[in-house]
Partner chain sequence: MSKLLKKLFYTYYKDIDAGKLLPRDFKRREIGVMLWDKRGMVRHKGFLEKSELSNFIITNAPRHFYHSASLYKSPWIDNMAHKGYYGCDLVFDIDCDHIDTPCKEKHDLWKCKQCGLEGNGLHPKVCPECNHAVFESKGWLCDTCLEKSKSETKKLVEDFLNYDFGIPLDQLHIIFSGHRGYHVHVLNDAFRQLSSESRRELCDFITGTGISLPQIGLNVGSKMINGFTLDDTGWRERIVKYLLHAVQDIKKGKNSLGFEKILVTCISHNAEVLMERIVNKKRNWTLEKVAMGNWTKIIHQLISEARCEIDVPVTIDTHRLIRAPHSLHGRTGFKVVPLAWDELDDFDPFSDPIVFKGKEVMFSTTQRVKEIRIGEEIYGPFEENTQVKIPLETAVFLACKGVGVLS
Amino acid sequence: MCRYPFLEAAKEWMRKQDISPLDAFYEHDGMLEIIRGLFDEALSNVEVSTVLKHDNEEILFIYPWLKILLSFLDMPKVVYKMANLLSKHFGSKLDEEKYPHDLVNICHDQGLKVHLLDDGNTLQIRTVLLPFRMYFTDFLPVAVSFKSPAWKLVNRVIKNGYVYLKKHDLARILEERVKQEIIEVMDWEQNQELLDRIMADPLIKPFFKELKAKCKEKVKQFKQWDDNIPVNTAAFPPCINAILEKNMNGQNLAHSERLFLTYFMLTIGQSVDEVLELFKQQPDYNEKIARYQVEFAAGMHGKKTKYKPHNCAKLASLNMCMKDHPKFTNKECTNPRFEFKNPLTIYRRIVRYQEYTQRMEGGTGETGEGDGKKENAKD
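In the form predicted alone, what does the structure of this chain look like on its own?
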């Protein structure tokens, strides 16, 4: 339980202790420094914590307190960064599990119907062992959380209705469970009574105010996606706007979303550095890795190929088409005058139309009204 405080067994143990959240701070005087360190790591895009220890019960009190504080801070970007840190941290621990039975027990604790195969029934594809399996009806609700093609049923090894999995697959599934659990704090109703007690406590109040000020200052440093973009943002298609909103909120983008966003932005004229400014919003941002990947997409490495953004059919297959989304859709997608097959077409049409409209409205110029009208008519 100390190794994985997100377990239902750990939560049940906590309930039996019958200790209030505030009393827990006074009984475990090291909690404040650890929590402070975790927020520093999360805001610095660390993925495996060095301050989170698993050798005593203190962590069992820290984990729920982190969720309480995230709820009271009410900063989505901080929530996503903490979700990234904790999920990656526990994911690395799960990947290190030596005994398959322990991993299966953890899955069962989380309500996942996973079966461990004996040595005689374990599948092996080349050098890859697949010692676990889930029935496909149990696998599908789990796989829907992942947008990578690798999680589609057609790309999985299936036998007699069972999907066969390797150890890393289970670690990845559980990692996603942790991430979603942390993100869900944004939907909590704040416990006003507990917040009032925090703000009246001589130890916790200054700690909470300091933490909130630090998070606010750090969030200010995260540049908004449209700060330095010299392109026509009003012409973006729905699929791009949906990704940009997720990115602006600090929500982790899927690999396919990052690729599409990179290809699109580079194609319409953004520089590598301008695209990197976008990805600085990501909870797992790594300057070195991100720069290489964006430069590769721009044709600066490898075969020097400049990649183009996905077409509409590809986006639909990846569940990234937003033309029917009530928030992001526009008439250029739902009722186009001319058929299109790529979101770039929508962007270019809107840009050209806006430029034409501006010329028509600004027909008068230094050369005189008549010349302006004549030039516009010719255009």
Contents of the next structure:
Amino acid sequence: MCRYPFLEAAKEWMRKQDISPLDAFYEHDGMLEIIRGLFDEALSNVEVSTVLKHDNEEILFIYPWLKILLSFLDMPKVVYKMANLLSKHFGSKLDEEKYPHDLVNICHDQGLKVHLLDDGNTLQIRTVLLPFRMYFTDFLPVAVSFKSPAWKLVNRVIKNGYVYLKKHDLARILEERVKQEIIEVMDWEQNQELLDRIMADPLIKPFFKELKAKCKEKVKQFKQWDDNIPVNTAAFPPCINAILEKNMNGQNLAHSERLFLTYFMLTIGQSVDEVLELFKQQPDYNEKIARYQVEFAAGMHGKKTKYKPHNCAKLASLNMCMKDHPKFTNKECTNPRFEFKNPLTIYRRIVRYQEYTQRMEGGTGETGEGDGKKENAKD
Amino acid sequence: MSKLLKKLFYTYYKDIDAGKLLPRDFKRREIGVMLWDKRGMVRHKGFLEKSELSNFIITNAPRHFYHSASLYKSPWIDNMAHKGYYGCDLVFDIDCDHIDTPCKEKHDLWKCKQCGLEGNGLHPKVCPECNHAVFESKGWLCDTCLEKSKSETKKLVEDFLNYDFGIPLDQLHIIFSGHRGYHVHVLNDAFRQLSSESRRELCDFITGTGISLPQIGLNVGSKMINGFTLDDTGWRERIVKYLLHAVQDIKKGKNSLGFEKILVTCISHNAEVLMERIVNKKRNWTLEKVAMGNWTKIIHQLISEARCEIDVPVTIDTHRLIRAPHSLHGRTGFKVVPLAWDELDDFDPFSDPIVFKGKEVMFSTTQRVKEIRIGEEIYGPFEENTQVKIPLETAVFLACKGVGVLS
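Can you give me the structure for the form predicted in complex with the partner chain, which would complement the form predicted alone we have just seen?
Below is the whole assembly, all chains and molecules, this chain first.
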């Protein structure tokens, strides 16, 4: 239980201890240092924490405190970075679990209906053992959050309604759960009373102020990167806007989202460096790896293939099509007259239209004919 | 004209057992109808009493009668966001309108709304004359179309919903839509909470969308290919079964899966070896003189034959209305017929759903009418502006199709 503070059982144990959050700081030496270290790791895009190496009781007190602090800091990018660090950290611990029963119990604690099969019923595909299974209606809500071909039902081993899973799959599912749980702090209502107590505490007040200043400085740096986003954002299709928004918030993008964003930006004329600027928002950004991948997509390595962005059908199958999303939809994308097959076509069409209307607007003042043409164009 | 048809529909709705027309959990369903004398759909109706719904249907004798697949707290509220969504039945639609059958070239017409160019079959993506993409389509029906709908329905029920997803046949409610296809309702409340995204994933499975050969374990290397065996499950097993079928087919000199010539040659040259490996569950699919590119083409062809042609938006849209069982279809006059699984094979969509049977009546065509089978007889083709004496059921069908008027 000490290894996994996100468990309901761990939270229940904490409730029974009946220790106020502030008292926990005084009762557990070193908590401040660990929290400080975790924020440093998160803000530096570290994926495997070296601060959280001990499986002791402290983590049970640190975890709720981290969520409280993230809620008070109110900086989404910092939340996403911390969610990335902790989910990857616990994900790797889960992957190392020796006993399948333990993993199943953790899944049950998290409300996931996972069954462990006895040896006679375990499936094996070539050398890969699949000792767990989930009924497909329980698997689907989990799978759709992954946006990766490997998690599509069509690519899964399914028999008689059950999807068969390996140990690593369960670790990934739980990892995603942890990430979502931390991201949820953004929806919390601020506990003003607790904040006042923090700001009156001689030990925690300076610590909180220091943490806030550090995070603010880092977020300011992210903002500078935001300003470097390509200029013609008004012409982007809904699918790109949705990914860009996630990226700007510092949310961890799925592999397929990163690929699609890269292919799209390169195809519309962005340079490798400009695309890399975008990825600096990512909580796991690594300049060396990202540069190689973007250069590869630009045809600078390997077979020198220049990749085109995914088509609309592929995006829909990866749950990345946003044409029906109330926030991102636009009228070009949903216009029944044009069955767009690729987001690039939408982008180019909007760009052409913008150029056309600009020309028309430019002519309005000079000839007086522009008004009429402008009206027609809008029709 | 519509008055006469409305009168006929009224006699049907007046006499039918009202209980048959009620959808499951009718108090929670939105009801929608299309009337004879008004354009558009009358939506957002809800009824708390059996008699109210029955009176509404009898009084209006609608051309089309639908209910929501979803359940709501207050189905009568106009604003979808305020209805109080409880969940949505899992529903599939198979409609031959979306399936490219060879008969469409013979009986379907399209017309470009921009330049007026006409053609046969399914309309092209863009008009070859003016490059516009807005068409008017005139579809017709024949045994080939509806046989294809039936075989796809069987594939959906038997191969996917029952075999892969383990849903018992008695939970799968099959319904002839009264026109071009079949609906399948899954009668299991556990599926009602599936989100649209989850439903899309299910549809992708059924349509074989997004299959990644490396992800499903088909390793096509530069010189070797490791395939699947009949012991595998899901799409892996399906690919092997279709490959076995293709090999047997080609051995008999047929090519029912429609492979291109070079692929037929690849398979026929290796038919014996392939058969032996499939039957003995060997994963080595490497064959002499078959390039890896051709192997990949063969597998993609197998996938496109094994996929089921469902109308995806119907399944993923949780706010859609679906035709009510036992109602009448306003474009054919046929009944929307619920079917048990063992009734599907023998069901004749041009005979069994006929409701209005009677003596011969005079029918005046207003446009050229293509050949159609109603019951055991074939009628037509009829020229435009012709008077013909045909049985009532055929006249009702043609009148509902809008190609003429009952006299």
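Numbering follows the first chain given and starts at 1. For clarity, a rigid core is taken as the largest C-alpha set superposing within 1.5 Å between two forms. Owing to the predicted nature of the structure, the values given are computational and were not obtained by experimental measurement.
Novice: Specify which of L315, T305, A213, E287 corresponds to the hinge in the chain, comparing the rigid parts between the two forms.
Specialist: Hinge position among the options: A213.
Novice: Treating the chain as two rigid parts, how far in degrees does the smaller one rotate relative to the larger between the two forms?
Specialist: Rotation of the smaller segment between the two forms is 8 degrees.
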